[in-house]
Every structure is written in C-alpha cells, then in structure tokens.
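Take a look at this single chain, the form predicted on its own, given in structure tokens.
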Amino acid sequence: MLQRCGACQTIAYPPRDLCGCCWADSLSWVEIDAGGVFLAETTLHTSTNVYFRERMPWRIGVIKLDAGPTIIAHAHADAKEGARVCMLARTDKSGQGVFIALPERETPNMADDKALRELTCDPKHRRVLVTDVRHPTGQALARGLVRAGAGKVFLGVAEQWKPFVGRDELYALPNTEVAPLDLSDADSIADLTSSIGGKVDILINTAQHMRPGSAMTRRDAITARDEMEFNYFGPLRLLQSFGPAMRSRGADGANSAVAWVNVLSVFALANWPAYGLSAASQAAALSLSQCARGDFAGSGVKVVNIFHGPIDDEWHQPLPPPKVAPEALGAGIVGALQQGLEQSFIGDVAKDIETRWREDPALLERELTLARLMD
C-alpha cells in the first residue's frame, strides 16, 4: 500500500504529510499494483553493517513502479535490468519493512535465491519442530514440510507409549525424528530443549485443547484449566525454553533460526460463546504471541500467527460446514512460511471473521453473541 492524494490522485512515496504535487493534506493509504520496471542495478561488495558484511555480494536495484514512484529495493538474482518485475513487501531480519524485486514470471528454483530466503521463512533445507503430531493438523503439516524440502522435521509426541491414528505412516516419513514433548510438563520441554534447542530453525506450535461450552454452561473449571494449560501455559513454557536459543541464532548464516509459529483459533480475535472458554484461552495465547514478537524484535526471527476456523476433527463434529480440513490448514501454514507472512487466515470462516473484525470489532462481537442465542 502507498499513499494517494485525494485531490490530484498522485501516489506519494515515501510517506508524507502533504502531497508533493498539490500540497493537499488528503493523503490516504491504498493498495497499488505490484508491477514495475527494473531500471538499473548495482552490486554491493562491502558493507560496514555486520549482518550484510557476512553476506556479500548483495544486489540492489532501482524500480519504476507502474503506480508512479521510483524506489530502491533488494533484487532477486533472476530479475533482469530493463525487464518487468513484481514487487514483494516484507520485513527484513531487523524487522524493517523492505521491498524485493522478483521476476514477473516464476523461474526454476526461484525460492532458493539468497536475498529472497533472507526475507521469508521457507522450510526448505531447514530444521522444523512440530509440537503435536497426534492431531491430524500436525500430521498434515509434517507431510507438507517434508514435501517442501525441510532438512529435518522433529515430530513432537506426548505419551509415546499411547498409539494414535496415522502413527505408522507418520513415522515412516523421510527426514523426520520423533521428539518426546508434552507441553503440560516443564521437564519434558526442558529435556527436549537440551537435546535439540540449538538445532531448531522453525518452531510450529500445533498443540491445542478445544472443547465446546461457555462460562455458565460448564459446571466446573477443570476443562478451562486444561485449555489454559495447553493453549497458554504450554506455549509460555516453549517460549521460555526454546526462545533464547532461537533468538541468539536469528542471523546465524545459512542455518539461522527464522520463525516462531503459533496456530490459533480465529475466535481469539472475537469470542464465540459456543466455544467461549476455549476462545478465551486462545485470546490469552494471542496476547502471548504479541509479547513474543517484542522479545524476538530485531533478532531475525519472525513471529507468525496462523488463524483458522473450526477444524474438521472430532471436537468440531457437531458443527455444520464450512470447516477447514487438516490438509488445507497444513498446506496453508507451509505456504505462509514460504511467502514470509507474519499473519495468515486459513479457511472460509477465518477469512470471513478477519474481514468483519477489521470493519467493526464491536459489531462482530454482537453478531457472534446473537448467533449463539439463536442456536
């Protein structure tokens, strides 16, 4: 998005208070076309910045956007001078917003470009921990990560002695390793951290405890405690154990830590009384994720929030469609990492809630409450 003058329609870049063409103050943010022309390039061979000094040579270019402004951007190796390019806006390792110019059409092994990998969290060749593969979402995600070329996928399993559906097929996947992990047990997390804490490049927390019921329809607080235990205190223990090691490895060359991923219910944004207490624990987890973003700021590790609607699993069976399939959720998580997104909404329900929440959070809250009353 760039600023556009409401008086003369001129696109402004960089952001400013007054239009540089007519001096009007009616500047608003609008989405613009991502296309442009690669005017000129240069390659940096030395830098006083420690981060870039270890990654030279580094290619940058001047891009004339179709919308009008000319900008300086990182340049993909396959983007050629004089050719059309497509601009991608992402955050760099320091958390600053930057542009990278990509070739207009897909090229072979495009995702392997050095500059692009520095701005995304592509799991290819990286080591990933999935915290709970007992749930179908964790299993689908593990398969997706293997297909995406992950160097190693650690499969978090609580109570290894207890069988679960899909275990044999999951354990037969290449480049995987079973990792004993119980988010409700601090000792289990500490033991795993001492074993692989310095190896994990991407941590994806798929562990969730979701049960129907609102505050007054439940007769006790036991289930609510379990939900907080898995949905909030579990991620907190993970953050305290794995977080410091990942933060220290955010710029560790080719094997740097790149992403901390939280898989959250979209009702963390606005409570749905039908699953009211579960949604409350998810809201706590979202707040913790925002705290984690502050802890990781400037380290090079992105905090990624994946929001989903009701999953097509045993705990959401009574609900009518649409529900998001575990395979679709797993593919969406992998896709968000490959694109370097820090927030993604997966499934029809999640996307609908996102749109309504952005338009009017108070109205969305009222609509969800009224929907519960009609049920």
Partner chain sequence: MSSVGRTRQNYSGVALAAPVTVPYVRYSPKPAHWWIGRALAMLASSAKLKPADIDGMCVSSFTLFPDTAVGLTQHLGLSPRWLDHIPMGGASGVVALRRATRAVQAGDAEIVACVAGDANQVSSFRGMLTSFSRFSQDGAYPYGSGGPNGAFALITRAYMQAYGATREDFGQICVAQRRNAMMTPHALMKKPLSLAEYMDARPIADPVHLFDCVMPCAGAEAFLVMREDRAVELGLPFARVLAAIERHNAYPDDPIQIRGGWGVDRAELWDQAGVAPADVDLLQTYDDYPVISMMQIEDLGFCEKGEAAAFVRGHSLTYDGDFPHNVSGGQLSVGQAGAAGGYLGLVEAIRQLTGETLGARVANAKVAAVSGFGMINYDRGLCSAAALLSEGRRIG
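Since the structure above is the form predicted on its own, I would like to see how the form predicted together with its partner chain looks, so please show that one next.
A single chain, with no partners or molecules, comes next.
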C-alpha cells in the first residue's frame, strides 16, 4: 500500500500530506505493483540502534519501484543487486511499517532468511501453545504447526481425564507436549505459566464457547455468562499470565516470542442475532485484543486476529454451508503466521463479511440484524 494522487496518479513515498507533484489534496492508500529493480545494496556493520546492533551485519538496499518511487528497504539474502525484486510490506518489531525486497521468484528455503524472519511469525523452530485441542480446530492447528516445523507444540487440554475424539492421534504427534489448561480457572493458568511461561514464542487461543441464541430467545443470562467466561475472561487471564513474559522476550535471540493469536468469530465485527450473545462476547474479545496491541506495542510481539465464520462443528450443526472446516482454519492460522499478517479472514463467510464491513459497516450491521426477517 502506497499513497496515490487522485488528480495526477503520481505514487508518493515516503508518505506525505499532499501530492508532491501537483499539490492536490487527494492522496489515498492503494495497493500498487510490488515489482522493482534493486539499484544498490549495503551491508551495515554498525548502528546507533540497539536492536540492530545485536543483529549486525544487516543488508539493506535501495529499490526503484516500477510504480515510480525509490524505496530504502531490508534486503532478503536472495534479492540481488541489479536484479528485479518484489517488495513486501510488513510491520517490524517496533510496530513500524517497513519494506523488504524479496527475489522476484521463490527460492529454496526462502522463509528462513534472517531479515524476513524478523518480519514474520513463522512457527518453524518456535514453541507454540495451542490453548484448546479438544476442539477439532485446535487439533488441525496442532497438526499444521508440526508440519510447519514448530520446535514444540504445547497442547492445551482442560479436564484431562475426560476423553475426546482424536486424542490418541494427537498425542502421538512428534514435538508435542500435553499442557493442562482450563481457561475458566485462574489457578490452572497460573500453574501452566509457571512451568512453560518463559518458553512460549507463539500463543494461539483457539478456545471458544459459541452457542446459538439472541437476547430474547434465551430466558436467562447463564449461558451468556459462560460465553463471557470463556471468550472474554479466559483470554484476559491468559494475557495477564503469559503476556508479560512474552512481552519481555520479543527480541530474544533467534526464536523470540513473536505472536499472540486470537481466533475470533467474524461476528465480533457486527452482530448476527442467530448467535447474538456469543457474538457479543466475541466483540468483547476483539476489543480486548486491541487493548493487548497497546500492551504489546514496541515489544516485538504481534497481536494477530484470525476471523472466521461458522465452523463446521457440532455447535453449528443446524447451519447450512458454507462453513469453515477446522482443517482450513488451522491451515489459515499457520499461513497467517508464516506471512507475518496481523489480521486474516479465513473461509468464505469471513471473507464475505470482511468485504462488506470494509465497504460499509453500518450497512453490514443492518443486513445481518434484519436477516431473519428475510429468511
């Protein structure tokens, strides 16, 4: 995304307030062609910045974009001077938006590049806690993380004595370790924090309590209280126990703490009355994640929000498709981490809601809340 002038179409970089070409007050952020030519490179050996001092030598370059501007950027080791490159924009450990020049075509083990890895949250070699593997999404995610080369996957399980479908296959996965964890129980969270709190590089909260029902189709607040307990207070307790240790390890060596992942219903953005009270608790969880972004700001830990529509599980059984398969959701989460995204919409429903939300949030709200009348 760069600024483009609505009057003369000139692309501006670095960001500014008026067009530097025609002075029109009509700059807007647009996706632009990411291609360019790598003009010149340098390898830095010293820096006044303590973060970079620990990471020297560090290669950067200057790239002439096909779209016009010249950009100073981090350089992937396979991006060569004189060659064509493809620019990728990400936030760095400080939260600053930056560019990295990548080779135009995929190269072997491209994701392992030191500079690129600083900008992504690739689970490879990292230790990951998945908070709830009773649910098929948590299981699919754990399998995906193992496939992606995670150093260790901690499998969060509440009430261990209670069997669940898929347990034996899950426990047989390599590089995994069972982690007793009940998000509704502060002692359980504290116990787990004291044993693995300093070892978690990525925390993915998959625990969700989603039940049908709106305010007037339910008769009391008991279920709503459970929803808040799991969907809001659970992540809050997690943040208060695991958060501080992760925040302090955001630039800790090669495999630092990198991501705090919230798996959220897309109806956190706009209420869908069919699951209206669950959606309300998801909205609270979304707001909590934004608060967490502030807590983690500048620490090197990214807060990643994964939005999904109805999952193809027992609690959404009466709903017609499309529903997102747990396998697809798990793969989407791993993909978002590998790409260093801070927000990702997974599945057809989530993508549809995203599009409508971006276009007009008020209209989306109206359409969702009137949907029942149109059935």
